[in-house]
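Just the one chain here, the form predicted on its own, laid out as structure tokens.
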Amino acid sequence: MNLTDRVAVITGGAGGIGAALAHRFAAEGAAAVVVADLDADAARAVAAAVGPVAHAAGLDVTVEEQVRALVADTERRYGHIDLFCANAGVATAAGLDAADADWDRAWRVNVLAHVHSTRAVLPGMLARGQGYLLHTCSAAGLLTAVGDAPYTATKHAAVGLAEWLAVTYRDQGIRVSALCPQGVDTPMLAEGLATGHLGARVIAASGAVLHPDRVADAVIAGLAEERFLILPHPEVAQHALRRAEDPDGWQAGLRKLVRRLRA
């Protein structure tokens, strides 16, 4: 996909990841960016700054009536939409020791989240015979959130859904592409070093920590390729593999890193 002239709505939008997108696809040539945020504040001041085709909504992605509301209105504005990015994304920073209240809003956010936006877009997307929908799902969906295991299940779960997603309708001129970063410089890592989680301290530990923009830049080439798999950090792909080749091996090599830290 090339953004020329494309509509595109991102959840999470009003910092992160999310405004790094919103600032690329604005200068990419989108006819339109809606940033999305459940800070309406900063979402607004996302979208000022990125300039007039940019316009901000509050939203809710817990709660599929604002979901399809946000995407009919978003129809109505612009006519279609060509990409969704359903972006927003929690942590817990805990183990099996999480509250049940923390394994829903999880649950809610980084999974039932992409089910509303698909049900709310995909039946225009396939109306007019194509479509993109990018769903952040982290390198946590591919390997291990140490330290927290709502973060890992519900990562791993968001990366089922969009490899569904694209089994089922590709065919029909739908596009899917799951972003699965590793360290990036966003307040939810910064809080987790500042903080001494071991989980953050991991993922600093295991490479490069991009800038939201580095991870903007891959995005922009994985939907230009069309990729499935979108890594900012290439390594996560070699991680990957020795984990389904070896997956003992795999998780020897993270525990030993995790003593590591912990002595």
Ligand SMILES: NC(=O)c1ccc[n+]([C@@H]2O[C@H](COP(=O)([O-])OP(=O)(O)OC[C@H]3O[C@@H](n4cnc5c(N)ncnc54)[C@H](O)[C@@H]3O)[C@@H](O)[C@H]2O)c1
Second form
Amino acid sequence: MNLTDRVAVITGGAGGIGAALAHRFAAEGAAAVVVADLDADAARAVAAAVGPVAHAAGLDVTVEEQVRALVADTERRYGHIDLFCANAGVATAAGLDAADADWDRAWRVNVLAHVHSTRAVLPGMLARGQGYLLHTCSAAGLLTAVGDAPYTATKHAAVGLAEWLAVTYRDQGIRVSALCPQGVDTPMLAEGLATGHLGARVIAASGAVLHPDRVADAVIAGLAEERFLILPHPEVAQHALRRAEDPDGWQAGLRKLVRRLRA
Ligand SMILES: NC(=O)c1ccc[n+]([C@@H]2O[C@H](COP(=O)([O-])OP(=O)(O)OC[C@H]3O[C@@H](n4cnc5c(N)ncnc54)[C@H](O)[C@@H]3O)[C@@H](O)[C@H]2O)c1
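Form predicted on its own done, so how does the form predicted in complex with the ligand look?
Zooming out: every chain and molecule, the one shown earlier first.
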């Protein structure tokens, strides 16, 4: 898919990767870009900066009625949705000791919201025989986010759900991509680095921390090729291969890196 004349919705659009996607989709000639976020003021600021094709919406992706209302409103305004980007996400920076409320929030934002948005957007896409779902997962969904158990578990679930959707609906014209970046220079990672969180330091030590615009480049290329896995950090494919071939060896390597950073 290319973005020319397309109608796109981006949740988490007020943040680093989502905002970069909004700018890039508009630059690629999208007809409409809906910037949706919990932070409605920030979403409005991003939409204003993107220009007249952009429109802001405040919503909490964990509330299914709000997601349904966003989809219905967008379809009313623009006739249909070509591309739905389920991009909002949260990290917890906690291990097994994460409070149940944090596990619950990670599950609701990182996984269940993808279920809700797909349920809302799919009928219109199936009726047209076409549509594209871009789910922002993470390299953590293919590997492991050191120091963040809820993030790791829920991002693995997000990749699993995206793959299930791709297998189930591709023959009905629905294309699905799972966006799996490693380190990206956004408020989410900056917060982790500022507090010295081990996971953020492992990410920084594992490879390049990309500007969100480079993630947008990878998304444009991945959508054009209609590729399931979009990996802005190509080395993640090598890590995933190594992990699949030799899980024990891969874990040993990661533990070694963690020991080095702790020393
Ligand atoms: N930054 C990274 O290193 C990195 C790496 C891999 C994957 N990701 C994923 O990329 C996505 C975007 O993250 P980012 O790095 O741009 O972080 P970010 O914190 O800048 O952006 C996340 C956005 O999601 C919004 N959001 C959070 N909860 C929401 C809710 N309940 N309803 C609506 N909006 C909500 C936030 O307000 C924020 O604007 C996330 O899914 C994240 O897990 C980030």
